[in-house]
Structure formats: C-alpha cells, structure tokens
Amino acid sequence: MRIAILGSGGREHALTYAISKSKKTKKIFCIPGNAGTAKIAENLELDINNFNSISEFVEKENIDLVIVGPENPLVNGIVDYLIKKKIMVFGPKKNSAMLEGSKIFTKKICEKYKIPTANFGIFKSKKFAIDFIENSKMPIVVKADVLAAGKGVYICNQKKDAVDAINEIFDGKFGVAKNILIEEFLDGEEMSFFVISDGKDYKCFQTAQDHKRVGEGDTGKNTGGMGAYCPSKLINEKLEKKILEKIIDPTFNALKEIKEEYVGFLYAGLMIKDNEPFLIEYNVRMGDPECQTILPLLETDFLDLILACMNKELKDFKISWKNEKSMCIVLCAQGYPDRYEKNIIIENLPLIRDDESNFLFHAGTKINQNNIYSAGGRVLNFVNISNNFYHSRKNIFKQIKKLDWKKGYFRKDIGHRVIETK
C-alpha cells in the first residue's frame, strides 16, 4: 500500500515507523516529515492545512491510506473533505473532533451524560471571569477553549496568576476566544487512556504517564511534553471497568446520539484519585510524546490495526503488547517552552543506537546537507523499553550523554512517580 502521514512531531515519526514495519506497506509520504522519517519515507513540504493541496497530491501519487497525526487539521474537517474525494483516511470527522476543538463541548457532554469531571464555569469576558474568581478558592484551572498545542491550561494557585491567564487567554495568545472555561482543581494522579474505534466498536490501546512540565518535580510552565512512561502504575481491572462504564461508554453514545461514527484514537487525560476517574480533556488523536512510548509495544501489525479500523473489523481483531515497559525521554532547545534558538546543527546521532529496545524519534529535526539541524522546541525523543523503568531511563541517559548536544536540555526525573530504585 502507498500511505502519507500528516504531520512533523515525534509522533508522526513513530507513526511513520510502526506503519513502515508492515509487510503491506509499499511506500510511505510524510507531509512535511522530518529528518527522521526521512530515513524510512519520503518527505514533502506541503502544507497540512491546505486541504485543497494534499487531495491533489493524493490523488496524482495514488496514495490508498491517509493517517493524520495533529489535531489542528482534524478539528479543522480534514477527514470530511477527503472523504468527500473518496480518499480513505484514518481520524475523526470535524464534529467528533470537537471534543478536543472545544473544551466546552466536551463539558457540555459530561454534564447531559453525568460524566465524573470537575465542577467548571463558562465565561464569555474578562470581566464575568474575574469576578469570578475573586469569589473563588485557590487553586484553580483556567482553560482556553481553543487549540493550543498543550498550553492552554493555567493551574493557579494565586489569584493573580488567574487573572493573568485570563487576560492572556482573552487577549489571543492562543487566537481569538469567545469563551473561557473555568474549573476547579482536583486533587489526585493524572493518566492518559487511549482507545482505538472503527465506528462500531473500540479497543483499550494502552495507558501512559505524560510529564507536561517544563521542571523537575513537575513544576514550571507547561509543554508539548518532555517525557512519558508506559503503563501507568495506576491502570487495574476494576479501574479500567469504571473508565470505560463512566467515562467513555457515555462519550461514544453522545457522539452516536448526534450521528457520528467516531473512527480513529481517542485519547482521554484523566484524573484518578482514590481509583476513581475523572475526565480533565480529551484528545482526538495519540498523544506526543505518548505515542513514541506506546507503538514500540505493539506486536500486532500497526497497517493490519487501521485498516480493520477502516473496514469496521476491529470487533474480531486481536491487539497484541509486548509484556514490557516503555519510557520516552524529550530532548529539547535550551529556552523551550519560551525563546530558543532554531537551525542548530546536531552532531553524533551516528553514534546513538537504534534497535529492538532503543529507538530514537525525531521531532524538531530537517536536514540541509546532509547535516541535522533542530527545528523546534522538542527536538528528539529518547525511548527504551525494557522490564524496569529505572533500566529504560538509566538506559536513556547513557544514550542522551553520548549524543552530548550542548544546545539542548532534558528532564533528569521522567518517572518519578514510578521509580524508587535511586
């Protein structure tokens, strides 16, 4: 099969290498790709936006399956308009998409569908916002209701710092806001809960930790990710069944209720405390850097997975794991979240390894010359699995110092919840 894959991070490029260990793959497009997956496909810098643009190239290179990494163009009705061209391809329609698009959307479902979540207000001004929380306890979660590549969400534990969210929120940091969500803060561990639907039916695809801090002992402002570990010490049987019965059962037949057949990952970031969910937001898609932690498991073929998805098969199809930890590690410009610097060579990647239980995923990478350069805020993915996640992250370390990039940083404590070996 001839396949193109949207988008450029380190998911894209895990995307990219799960799809290309597939017998059935023939070729694979990344739009636009990186110096990663330049390796195993062939890049294109077209934009993923242009709808109009990547139709035509669809149609003239005969590709048979689109896979859409990023949110943006899913929530803006990419999977509508290809289809429309009766071009298959792997994601969720505009409308399913909402539930990421509009945090707001997504709280209204919770509210007709008694979904655990956190008590949440909706504000259409800076004024009615304010006033609000000055009446308010501290800490609390100001949200903007648009994409913002994991970075519209404020949790202040002053009131100032509240109020500043506010007005950045208003005032289109992240574009323009009509509204904006406040919600109390729950107390408790965060999770990340991944399934996979055709439509008809959906399988659980594995639970991740992400770290969404910039500092250790997650602190700081928040990022894309600078890390993530998989499983999450806090899945368990009867925890699952609750998540499931509670949270995206009743998703799934909100969506059937307005006629949508959710195809693609749905993704739910959850709040567990004292082994009970609450759903803090969902995604549309796999998680970055989650993915990178997750694929590396899978031993059922990836391309045999989306197109069970895409023939509404996935009832009857076996999803196999290895029986393995995963952690991922996000090597990233000095600077990032904030300013950094770009087109910064990166030496001695010929040096790191890449085999059965070490992989390297590309994020803010091109390539010029056959020289590497950074890209972007989050540059490279480290990721061991193993059966220890103090071995993967040791493991990883050893591979971060030998790459010995002095333009970059990373995370000393991904895991920390999970390791007590020191």
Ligand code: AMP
The other form holds:
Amino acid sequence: MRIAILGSGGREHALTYAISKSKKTKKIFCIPGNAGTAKIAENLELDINNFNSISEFVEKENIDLVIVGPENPLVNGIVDYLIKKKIMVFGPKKNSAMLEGSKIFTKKICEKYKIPTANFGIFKSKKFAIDFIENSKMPIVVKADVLAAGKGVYICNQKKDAVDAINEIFDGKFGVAKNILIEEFLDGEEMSFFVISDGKDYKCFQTAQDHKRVGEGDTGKNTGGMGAYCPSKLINEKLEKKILEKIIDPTFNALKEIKEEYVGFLYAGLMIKDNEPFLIEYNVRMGDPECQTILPLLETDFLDLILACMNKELKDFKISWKNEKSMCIVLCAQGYPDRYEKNIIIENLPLIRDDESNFLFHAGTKINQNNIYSAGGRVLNFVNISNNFYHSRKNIFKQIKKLDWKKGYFRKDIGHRVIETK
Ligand code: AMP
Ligand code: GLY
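Structure of the form predicted in complex with the named molecule (previous: the form predicted on its own):
Once more the chain from above appears, this time first in line as the rest of the complex follows.
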C-alpha cells in the first residue's frame, strides 16, 4: 500500500516507523515530515492545512491511505474533505474533532451524560467572569475555548491572575473569544488514556504519563511534553473499568446520538484522585510524546490495525503488546519553550542506537546536504523499552551522552513518580 502520514513531530516519526514495519507497506510519504522520517519515507513540503493540495497530491500519487497526526487539520475538517474525494483517511471528522476543538462542547457532553469532570461555568463577558472570580475559592482554572496547544489554559493561584487571564482571553490573545470557561482546580495525578475506534467499536490503546512542565520536579512553564512513560503507574483493572463506564462509553454514546461515527485515536486527559477518574480534556489524536513510548510496545501489525478500523472490523481484531515498559525523553534546544536557536548542526547521530529496544524518533529536525540540523524546540525523542523504568532511563542517558549535542538539554527526572532508586 501507498500511505501518506501528515505531520512533522516525534509522534509522526513514530507513526511512520510503525507503518514501515508492515509487509503491506510499499511506500510512505510524510507531509512535511522531518529528518528522521526522511530515512524511511519520502518527505514532501506541503501545507497540511491546505486540503486541496493534499488531496491533489494523494490522487496524483495513487495513495491508498492517509493518516493524520496532529489536531489542527482534524479540527478544520480534513477528514470530511478527503472522504468527499473518496480518499481513505484515518482520523475523526470535523464534528467529532470538536471534542478537542472546543472545551465547551466537551463540557456540555460531560454535563448531559454525567461524566465526572471539574465543576465549571461558561461566561460570555468579562464582567460576569470577573464577578464569578471575586466569589470563588483559589486556585481556579481559566480556559480559552480554542485550540491553543495547551497555552490557553491558566492555572491561577490568585484572583488577580484569574482576572488577568480573563482579560487576555477576551482581548483576543487566542483570536475572537465569545465564551470563556472557568473551572474548579482538580487535585490529583494526571494520566493519558488512549482508545482506538472504528466508528462502531473501540479498544483500549495503552495508558501513559507525560511530563508537560519544563523543569525538574514538574515545575516551570508548560511545554509540548518533555518526556513520557508507558504504562501509567495509576492504571489497574478497577480504575480502567471506571474510566470506560463513566467517561469513554458515555462519550461514544453522546457521539452516536449526534450521528457521529468516530474513527481514529481518542486520547482522554484524566486527573486521578483516590482511584477515581475525572476528565480534564479530550484530544482527537495520539499524544506527543506518549505515542513515541506506546508504539514501540505494539506487537500487532499497526497497518493491519488501522485497516481493521477503516473496515469497521475492530471488534474481532486482537491488539497484542510486548510485556514491557517504555520511556521517552525529549532532547530540546536550549531556551525552549521560550526563545531558542534553530539550524544548529547535530553531529554524532550515527552513534545512537536504533534497535529492538532503543528508538530514536526525530521531532524538530531537517536535512540539508546530508547534515542534520535542529528545526524546532523539541528536537529528538530517545525511547527505550525494558522491564524496568530505571534501566530504561539509564540507557537513554547513555545515548544522550553519546550524542553530546552541546546546544541541547533534557529533563533528568522523567518517570520520577515510578522510579524510586536514585
Ligand atoms: P488542557 O489543555 O485542558 O489539557 O490543560 C492543560 C493542562 O492544565 C492539563 O494537562 C492539566 O495539567 C492542567 N489542567 C487543566 N484543567 C485543570 C483542572 N481543572 N485542574 C487542574 N489542572 C488542570
Ligand atoms: N502529551 C500531550 C499532548 O499530546 O497533548
């Protein structure tokens, strides 16, 4: 089969790697891809939000299947567009993608279907929102109702911060804001919970925990993700049952009621408190860097799995996993998530192991005349699978040391909640 994968991050390199292992795969195009995907696929510089140019390319190249990595084109309706052109595409349609595109859409589903989530209010004006803050307990969470790559969420410890957040959002920091969401702060531990769906049935697709904050001990600014591990230490049979019954099943029922057949990955960002799950948000795609930790554990042919979804045959499809653990550490450009340099040469890449237990997934990288340069804030993802998180972390440290990239930095405490040994 000829397959196109849309996106350019570590998640998309991991998706490309998993697809490349299938015997059915003849050729992969990554749009636009990175220096890592260039080794196993052909990269193509097209704008993934220009649906017409994507569909023209797909038709010209006789591509059989398109897999969409990031949320933006999904929320903008790429799946609807390609389906109209009779192109096979893996990912949810625009109306279903509202689960990620609009936090208020998701909150309304939570309200109607009694899905456990933080108590919330939706406010249409600065005045009502600020009045509400005056009478609320801190901390409190203020959210813009847009896709803002995590930046539209303000965790406020003081009323003044909440008022500033409301002003920023209504003043248009994330585009025109008709509504604002204010919610109760949930205390607990976060977990990423994934399912895959064919429109009729769904199956669980692992759990993970990621480290979003830039600093050790989970402190400092939010980032795209500094590292992750799979599985989450929080998951157990009882909790999984609660998550499915209280959160995932009612969500799929809600989608069915609005005649939406959800095809693709669904990622529930959960807060777990005393073995009870609360939904923080939905994402309509795989997580990044969670995807990089999860896919190396998959034993099943990934392309067969996607095709089972496209044919609505997921119910009888068995998904097998290696009985191991996995960790991903992200090597970033110094300065990220603030200002950082780009175009810095990365030497020594040939020294890095890439075998059955060590994986190197590129994120912000590009090739120029056989040299590899950084092209973003999160640059490389080092993944190791083993039966022990401590060993995985140690192995990754060795790889990063071998790379010896002077302009990079990484968090040395990824997995600190599951690794007790120093
Ligand atoms: P979101 O974009 O909604 O996932 O929010 C980004 C991050 O903000 C989440 O991963 C949480 O760490 C944090 N967060 C969001 N909502 C809440 C909440 N109600 N209580 C505590 N933390 C939250
Ligand atoms: N790991 C967070 C995300 O993908 O949104």
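For the two forms, the rigid core is made up of the largest set of C-alpha atoms that agree within 1.5 Å on superposition. In this text the structure is predicted, and so the values were computed from the model without any measurement. Numbering follows the first chain given and starts at 1.
Core-superposed comparison between these two forms: the C-alpha position of N323 differs by less than 2 Å. Shown in the overlay between these two forms, fitted on the rigid core, is a CA shift at Y267 smaller than 2 Å. If you fit the rigid core between these two forms, you'll see the Cα of E189 move by less than 2 angstroms.
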